[in-house]
Each structure stands twice: as structure tokens, then as C-alpha cells.
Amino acid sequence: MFDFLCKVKEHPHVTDDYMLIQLHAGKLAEQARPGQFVHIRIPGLEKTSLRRPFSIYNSEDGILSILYKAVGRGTEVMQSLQPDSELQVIGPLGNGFPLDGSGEPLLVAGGYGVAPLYFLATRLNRKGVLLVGGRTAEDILAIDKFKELGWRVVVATNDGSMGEKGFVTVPLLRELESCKAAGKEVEMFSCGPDAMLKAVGEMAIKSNSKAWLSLDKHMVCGVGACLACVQKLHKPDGSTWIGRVCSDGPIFEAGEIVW
């Protein structure tokens, strides 16, 4: 883990609502793994606001990229940062997605939950399918980037403005059934709202597949000291324990999570 003062390289809009901030992050970027996150101190809010956790969208050649949406005071301030602005960043934090599986990879994203899955797609040694859902077409991000990597992309939106109308779990079920009919082993990786993660996990358990879920909890310290982001979890023997999403996660296998 590093505590870096990172300079902003670029900070463009991806859509009207979403931005991509690229940071010169040196060794922090070099050691980042898909599924990990960073904790950022927002300039000007040090005395009145806690650090903010952000999933890592990409890490390459010492540049750390974060895809985000302004949803509160901190991210609204962050939107105004220009190239050469400085940010205090702690990371990489948490565990990451496993990269050594062998099943057909199905990446399941809700909204900007696509961010850590893109980083994952750049590092996996096999291609598969990205299934991404959102409320509208405006919430569907980065799909061209996945296609450039050779991934097949399936889109679902609540209002039908892109892809099929409905929840992303509907095409996911079709993909699972298709893989089962073809005798393929499946491994799922998912990031998004809790309701979607729970549904993905239940489908994985029912189909005897592995599913690695990225949980999102309110984090204060980011390093496991404050116990603000606890999650009830199963042990292999069937008993339960209380884990910390920031340090024991944020990636958990579906069967571990007690919803």
C-alpha cells in the first residue's frame, strides 16, 4: 500500500454525467490489481470531509484511471480538477478478482460498476462476455473499449433505450443456459447495485458456478480499522463471521456472502 501525492494527467468527460480522471501514480499504479480500489482525499475538503473510495478503471504505464459520476459534494469538487492538480491517494487497497480460473468468463455490470470489470478484462488470459445494465443508455459505459479487447457485449436498459429492455440478469440467465447446454464451465465476475449482485450470486449458486462479487459499502478508513463497512459472511464449515469489505474484500465469492 502506498500513500501518494498524484498529479492529474487528464480529466475528460466520458458522457455528460461521467468523467475519467487519469493520475500519475507510479508504484501504486504498477501494483494495482483488478478489483482493488483507492482512497482519495479531495482537495479543499480535508477538514470537513472523509476520503472517498474509488474502484480502479485501469492501470497502465504508471497511470491510474478512475471512472466516476458526480453524486455528492466530494465528487462535485473533484470534477473541477485540472491537469497538474494534485490528489493525495492511498492504495491499492483490498483484495482483487482471481485471474487464474479456467471457466467461460461472464462479466456482469450495473452502471459504472463496469469500471473494475474493464480493468479485469485487460488482465484476464481469456475472453468472454460482458453483460452490462443501466437505467438508460446514458448509464452504459465503455462498451467500445471491451469490444476492442475482443469481448462480446450484451446490453440491457430499464427503459429499452439501448439493448434489450429490462434487467441485465435476463440475458445473463440465457448465457448461463447456453453455456450449460454446450457443457462449458462458467465463472462470473460482477460489480453493481446490491440487488443485482444478490441475483447474480443466487444464479451462480443454483448453477454450481463460481461468482466473484465486488461489494460496495460505506467506507471511512479504507484499511480495516474503523469497522464501518462490515459484512456478515459464511465460513467453509457453515458458521458465520463478520468481515470488513475494505480489507477482507471488496471481492467475495457468492457463497461467502450472507445477504
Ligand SMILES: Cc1cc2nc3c(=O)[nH]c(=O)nc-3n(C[C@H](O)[C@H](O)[C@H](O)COP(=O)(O)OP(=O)(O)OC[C@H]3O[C@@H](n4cnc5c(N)ncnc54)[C@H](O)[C@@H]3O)c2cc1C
Contents of the next structure:
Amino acid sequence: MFDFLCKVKEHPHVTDDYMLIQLHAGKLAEQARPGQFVHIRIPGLEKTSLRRPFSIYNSEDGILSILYKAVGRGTEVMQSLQPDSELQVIGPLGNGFPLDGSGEPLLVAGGYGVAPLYFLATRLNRKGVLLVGGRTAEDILAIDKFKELGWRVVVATNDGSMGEKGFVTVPLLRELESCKAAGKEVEMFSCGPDAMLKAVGEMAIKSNSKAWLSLDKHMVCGVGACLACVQKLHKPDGSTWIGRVCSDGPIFEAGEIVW
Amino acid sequence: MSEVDLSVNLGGIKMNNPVTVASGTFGYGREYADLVDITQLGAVTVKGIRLEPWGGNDLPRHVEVPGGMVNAIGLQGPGVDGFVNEYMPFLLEKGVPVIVNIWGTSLEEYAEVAARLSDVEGICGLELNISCPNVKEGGNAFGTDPKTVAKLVASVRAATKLPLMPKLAPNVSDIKPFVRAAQESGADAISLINTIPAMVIDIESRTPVLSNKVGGLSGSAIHPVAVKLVWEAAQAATVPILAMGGIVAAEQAIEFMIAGATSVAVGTANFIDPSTSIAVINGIQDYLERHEMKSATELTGSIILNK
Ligand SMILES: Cc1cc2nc3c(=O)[nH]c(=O)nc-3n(C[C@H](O)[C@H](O)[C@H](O)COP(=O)(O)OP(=O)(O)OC[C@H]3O[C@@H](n4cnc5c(N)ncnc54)[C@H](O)[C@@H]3O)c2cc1C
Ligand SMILES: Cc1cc2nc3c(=O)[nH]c(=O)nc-3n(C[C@H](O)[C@H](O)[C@H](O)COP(=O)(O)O)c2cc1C
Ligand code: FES
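Alternative state: the form predicted together with the ligand, after the form predicted on its own:
Below: every chain and molecule of the assembly, starting with the one above.
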């Protein structure tokens, strides 16, 4: 974990809403693992503003990138950052996805949830399927990048403007069933809205497979010190405990989470 | 090397410099150990603990506001045994003085926590949290009446020889009776301020943002309030003061010391810039050199009222 002063390399729009910020992040980028995140102090906000957490979308040759959307004060100001401007970044933070599993990987993404899953796809030792959902075609990001890596991509949108119409859990169920019919084990990895994660988790538990879910909680410290981001979790012995999403997570196995 | 002596004695807590971190904003030290050389701190003050593990409040537990944040964590913690077994070994190995912030829901619980921590190697003092706005029982319930403060401090005093430092609530009409009650009952130092009771409402849904409905305001916004309270407390205090509230740089720490504080704690600023506490230590040293003072203690209470 470092608190690193990063310089912006490039900062293009990837869609009308989403921007990609690339940062010169040195050893922070080198140590980053899929599923981890960074905690950013946004220059331009008041100095007393809290940091904002963002998943690592990619890390290559010391360049760390983040795929994000403006949703409020901080991300709006962030959008105007120019190349060569500097920002303080703490990271890499959190536990990250396990990379040493087996079984057909099914990645299930909603919105910017595709970000950590892309980094995962670049580092997993096997290829599989990306299932990505959104409200409209505008919310479907980075699918060409997955295809370039040799992943199959299935899209679902609520309004049917891209891929099939409906929730992404519908094609997910289909994939699960076809894997089952073929006698293939699966391992799911998911990031997106809570309702989606919960549905993915339930399907995993029902089908006796593992699902690694990346939770999104509002954070203050990002390092496990303040207890603002907690989640109730099951222990193997059946009792429960209160974990910190920032430092015990953000990735938890579906069976651990007490919804 | 500079000749300036930064060391202070906070009611028996010997610190190499006047700077610690505020309880609840630095975990148990190790969470920040990759980012901050915690051995440089005058002391590490850990998150509040009670006898048994405690779960705290539901989410949301915090909200950002201009100049700071409002929190209602609700004193989640591992209890005495959890703290001693899981967290103390790391701090002991680092060799940094540890101040433990304690709370309970009865006088007996405070006393028992204090007794149980008394012989734990590495603990150099206890901060009694009698001012947390975020738990229904305990915390603030003990901090808003000087008679209760006196009783509480006396019963903890009887249970431990460790330096005792009650942490006073800011939301009282006059701080001085609380200072007197604490020191007359055996407190070795006074700490202030805790967060200021506060509330944020979401105007679209018309519901309180925090699940606990109310919380405590911390950060830059509360600094001038804290300076006034520290200055007033200093007028009644015969024991040293640990001051906190909105320190973001050395300037606010120096201001507290001029108002009468012996030591200072960096709180919310740790979340935004973890290097703040170290920058505060260096900034105090620079200030002392620039003003040709030989020791940090010279700064304490050096306020000039009639120019
Ligand atoms: C582990 C993690 C990874 C994330 N990865 C991404 C990503 O890759 N791309 C992306 O676009 N967004 C991501 N987010 C969400 C991102 O943190 C928020 O969009 C951002 O904090 C909003 O800040 P704001 O000032 O624009 O919004 P405001 O609503 O003005 O923020 C007010 C406060 O609420 C917090 N907040 C608001 N929305 C969220 C949210 N959804 N999650 C956490 N905190 C929030 C802010 O941090 C801030 O403290 C991630 C969140 C987490 C917890
Ligand atoms: C998230 C958070 C948790 C806190 N937890 C505690 C606690 O456990 N015990 C305590 O006495 N004070 C607690 N405090 C209060 C701080 O120690 C400090 O008194 C207060 O935040 C004012 O300082 P600041 O403005 O520098 O943050 C907490 C404050 C914050 C922001
Ligand atoms: S954000 Fe502070 S503990 Fe997770």
C-alpha cells in the first residue's frame, strides 16, 4: 500500500458518460491485483474533502487506469483533470479476486462493475464468458476489450437497446445450465449493483458453485481504520462477524455475505 | 540536528513529541502502518473499546459535509480481550506508547475495562470516552453532568494506576466545572473535544442520512469551536490537556498549544491525508525554531491576551 502522487497520462472519454483516467502510478501499479481499488484525493475539491474509491480497471507498465462515470461532486470535478495534473492516490487496497481457482469463469458485470472484471480477465489463466448488463446500451462498456482477449461476451439491457432485453441474470442462468449439462464446473466473479450481486450470489449457492462478489460501500479511510464500510458476514462455524469492505473485502464469496 | 526539545509529559504519558492521533480515526495503528511511520508519533490512540465485542450502528455510518464529516460508527470494537490479543502485540513490537480509549454502559464496566488493561505491557494511558454522541447508553450519558463525571473518574481511578484522561463533551454550556470535576476526582489529564452532535437530512427523501439519525461532526469545521473550549478548559485545568478538533496542518496544532494544550491529536485529517500527523510534528518543530523557543512546553498556554 502506498500514498503515491500520480500524474495523469491521458484522460479520454470512452462514451458520453464514462471517462478513462490513466495514471503514472509506478510501484502502486506494479503491485495492483485484479479486484483491488485505489482511494483518490480529487484535486479541485476542497482540501477537507474525503477521498473517493475506484476499482482498478487496468495496470500495465506502471500505468494504472480507472473507468468512471460522473455521479456527483467529486467525479464531476475529476472529469476536468488534464494530462500532467497530479493527484494523491492510496493503493492498491483491498483483497482482490482469487486467481488460482478452477472451472469456467463467468464474469457478471453491471455498469462500472465491468472495470475490475476487465483487469481480472487480463490476469486470469483461463478464458470464459463476460455477461454484462445495464439499463441501456450507454451503460455497456469495454466489451470489445474483452473480445480482444478472447472472451465471449453476452449483453443484456433493460430497454433492449443492446443485446437481449432484461436482466443479465437471465443469460447467466442459461450459461449455468449449459455448463451443468456439459459437466463443467463454473466460478463466478461479479461486480455491480447490490441487487445484481445478491441475485448472482443466490444462483451460485443454488448451483453449488463459487461466486466472488465485489461490494460497493461508501468509504472514509479505505484502509480498515474507521469502520464506515462494514458488512455482516458468516463465519465457517455458522456464527457471524462484521467485516470491513475496504480491507477485509471488497471481494467476498457469496456464501459469506449476510444480505 | 535541532536543539528543540519536542518531548512532553501528558499527565504521566511520556511522549517524544506532542502529537498523537485521535481515537477512532487511526484504527489500532497497524491499519496505517504502511503509510505512516507510527514510531514517529508521540503516541498512538486506539479506537474506543469496552469489555466485550460491540457491533456498532447500521450503515450509513457517515456522511461528508462541508469542512468535515458527520459519523455515527457507534463504537464498534473487539472488546478488551480482542484488543489485547489481536492488536497489542503489533503496537508493542513497534514500541510506540499506546493510549487506549475506553467506554462502558456503567461505572462498573469502565472500572473493569481499566483494571483489565492496567497490567498490559505497552499501554501508557487511558482516555475515558464519556462524550461519544453515537451510543444510546454510555458515552455521552456520562459526560454531560459534572457530578457523574466525578463519580465515573473516581471509580476508574480506584481501579487503575495508569494515567487517566477523561475526554470531555463539547456540547455543554460551561466546560470548566467538568474540568474541575475530573481533576478533583483523580484525572491526570483532560482530553477534548469529541465530535459535536450533528444531523444531516436528505431533502429529496426527507429522511435522516445516518441510520442512527444523528451523529458527531468532526474535521476542519469544528476547529474554532475546539480552540475556544481548550482555551476555557485551560483556565480551570491544573492537569495537562490533549486537544483535538479539526487539525489539518501544524497551524491548528500550534493554535491549540498556544490556547493551553500540552499535546494534540490529529483526527479526521488522517482519512484525507495520512501523512498529516507527521507533517504536524515537523511543523511544530519548525515553528519552535523560528520563534527561538527551546521546547514544546514553552508553547503551551503562551497566548497573549492584552497586547
Ligand atoms: C470499491 C469501490 C470501487 C468503485 N469503483 C468504481 C469505478 O471503477 N468506477 C466508478 O465510476 N465508480 C466506482 N465506485 C464508485 C465511486 O466511488 C463513486 O462514484 C464516487 O465516490 C462518487 O463520488 P462523487 O463525489 O462524485 O459523488 P457524491 O455523491 O457527491 O459523493 C458523496 C460521498 O458519497 C460517496 N459515494 C457516492 N456514491 C458512491 C458509491 N457508489 N460508492 C462508494 N461511495 C460513494 C463519495 O465517495 C463521497 O464520500 C467504486 C466504489 C467502491 C466502494
Ligand atoms: C470516524 C470517527 C470515529 C471516532 N471514534 C471515536 C472513538 O471511538 N472514541 C472517541 O473518544 N472518539 C472518537 N472519535 C472522535 C475523535 O477522536 C475526535 O475527538 C474528533 O473527531 C475531533 O477531531 P477531528 O476534528 O480532528 O476529527 C471519532 C471520530 C471519527 C471521525
Ligand atoms: S472505509 Fe474505513 S474501515 Fe473501510
